[in-house]
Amino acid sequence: MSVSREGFGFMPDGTEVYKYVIENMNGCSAHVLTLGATLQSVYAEDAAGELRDVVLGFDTVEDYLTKSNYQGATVGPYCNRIGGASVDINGKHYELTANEKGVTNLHAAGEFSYRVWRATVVDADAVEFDYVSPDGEGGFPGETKAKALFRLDAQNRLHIVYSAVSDRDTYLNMTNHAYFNLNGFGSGDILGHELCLNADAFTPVDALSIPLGGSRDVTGTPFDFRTPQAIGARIDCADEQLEMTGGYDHNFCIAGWDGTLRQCASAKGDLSGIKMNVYTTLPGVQFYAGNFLHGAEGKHGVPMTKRTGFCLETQYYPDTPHRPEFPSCLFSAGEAYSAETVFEFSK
């Protein structure tokens, strides 16, 4: 197992951004920018005994500045969307940042995805990230010193472990938006990929992406993924709700949520061999299969184009704040946020 620690780059004001690289005896690698506490690349080994890179991403700061979808950052202080970009805690009303057609506020307009974070090597086979939002940063209320640690163990298995605490009530919910492609980056579409997931149910939504509220059953719909099924086998369907969003893009309801780490996904590249086991604590999955990527260039000039990559963001259900029926992540002043998700590589 070893850490290393490379530059990569340099912000506009001259701040120097970092990548680590998590490597362990089995040359399994997880590379982790300090600009938003990226997850940058991981070479994971095919069926050939090959390593491939199976997660989008670019090669210069410039280009997660001015290109990027979100590829393999942190989200945070709210991940996903709030709709009417606003939150009302404790009788007082909060607008936040709308950041989505002038009307909805996503992934926390970026705060925690395009800022610098301090890096610690704590482990020969890990590296914590920190970051201090200020108090009123897009909005949201409270000091929130946010941490995000990423561990690469002998079996393969990139964990990723969020905490969180603020100094006043707020709501807290962070993921890692990694674009996953198994065959390799650069192979291609992620619609001959078999993904299973561990959701009875899904939230859907309205025009705008925001859950009309509470959860439809899977059951005789496109969105049954209890069984493998190939994410393009029926992603094009005659269905409202694909309809609206240009394919999946929705949360999945983990069946059985108790806040133990339990799998909620399994994935497996049609061409590569290499399968992906997903766990989490948290009540959620966001799977969204890339529908709106626009061939931006990423690592070796590769453009990334639509349904090349596609993302399980374990999470908190969207709009969470103006639903009170959803799992609550409303965390009280001084009350710490933790999550944990697990993504296993093997083939």
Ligand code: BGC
The other form holds:
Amino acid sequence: MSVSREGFGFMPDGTEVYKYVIENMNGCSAHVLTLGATLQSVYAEDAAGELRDVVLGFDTVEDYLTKSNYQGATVGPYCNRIGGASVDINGKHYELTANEKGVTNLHAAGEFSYRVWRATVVDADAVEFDYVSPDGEGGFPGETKAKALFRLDAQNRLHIVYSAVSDRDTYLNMTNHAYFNLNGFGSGDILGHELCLNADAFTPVDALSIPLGGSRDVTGTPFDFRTPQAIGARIDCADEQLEMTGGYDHNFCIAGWDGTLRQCASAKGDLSGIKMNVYTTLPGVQFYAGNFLHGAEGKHGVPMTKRTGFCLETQYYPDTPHRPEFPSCLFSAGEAYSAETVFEFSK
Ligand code: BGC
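May I ask for the structure of the form predicted in complex with ligand BGC now, the form predicted alone having been displayed?
Once more the chain from above appears, this time first in line as the rest of the complex follows.
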């Protein structure tokens, strides 16, 4: 087990960005930047024993600041969408940044994702990143102290533990936005990957990708991934929900959610044999098939074209502030938010 640090570049204001590499004795490694507490690379062993980088990302700070669609970033204080870009808390109205189509708040407009976090090596296999968001940043109430701990264990499990506490009542919902390609980034689209989701229902959305309310049974629909299915098998079929979002981009309700760590997904690269199991304490997972990737050049100049990476963003459901039927993520002043997600790699 080892943790090493190297310079990654500089922010426009001169702040240095570092990359931390956590490597285990199998050669598996996770590379995390202080910019956005961003997962830049994960090297996992394929069926032939070769290491492949299974995460999409960029080589420079400038690329992360100008070309990114949240590749690998820690997102918060509220990931995914808030309809109307506003929330009401204790009778007070808060306007948030309407960064999507001028009407929706998406990923808190990058509030956590494009800041430089402070890093502390907390163990031979773990680095903790922390960021203090000032009261009112992005419109969200309260000074929020956020942490993201990355630990890579000897079983090739990358544990990400989020925690946050605010000095005002506020909504907290953090995620990691890694785009995976288990065949290795740059090896084409992800349509041949097999995916399994432990979800009997998903939350259907409107044309702005805001949940309509309630959930819908996956039975008999292209959203049924309870048995392994190729991502591409049904992605373009005539289905109103898929047409609305241009492919999978939906929150799945994790079966039996009780706040303990439970498996929500598994995926397998068809060309590499690399498998990934995902576990989380959270109630939902956004399965996004990279439909909006449009060819930005990423690591080694490889273009990230449509559907060359997929995301499994563990989360509270989108637009929870406006949906009393969804599990709540309103935290009182001083109340601790915490969540864990594990990405486990094998072959
Ligand atoms: C959203 C997508 C969006 C992507 C990048 C995902 O969480 O669901 O619609 O394009 O993030 O912002």
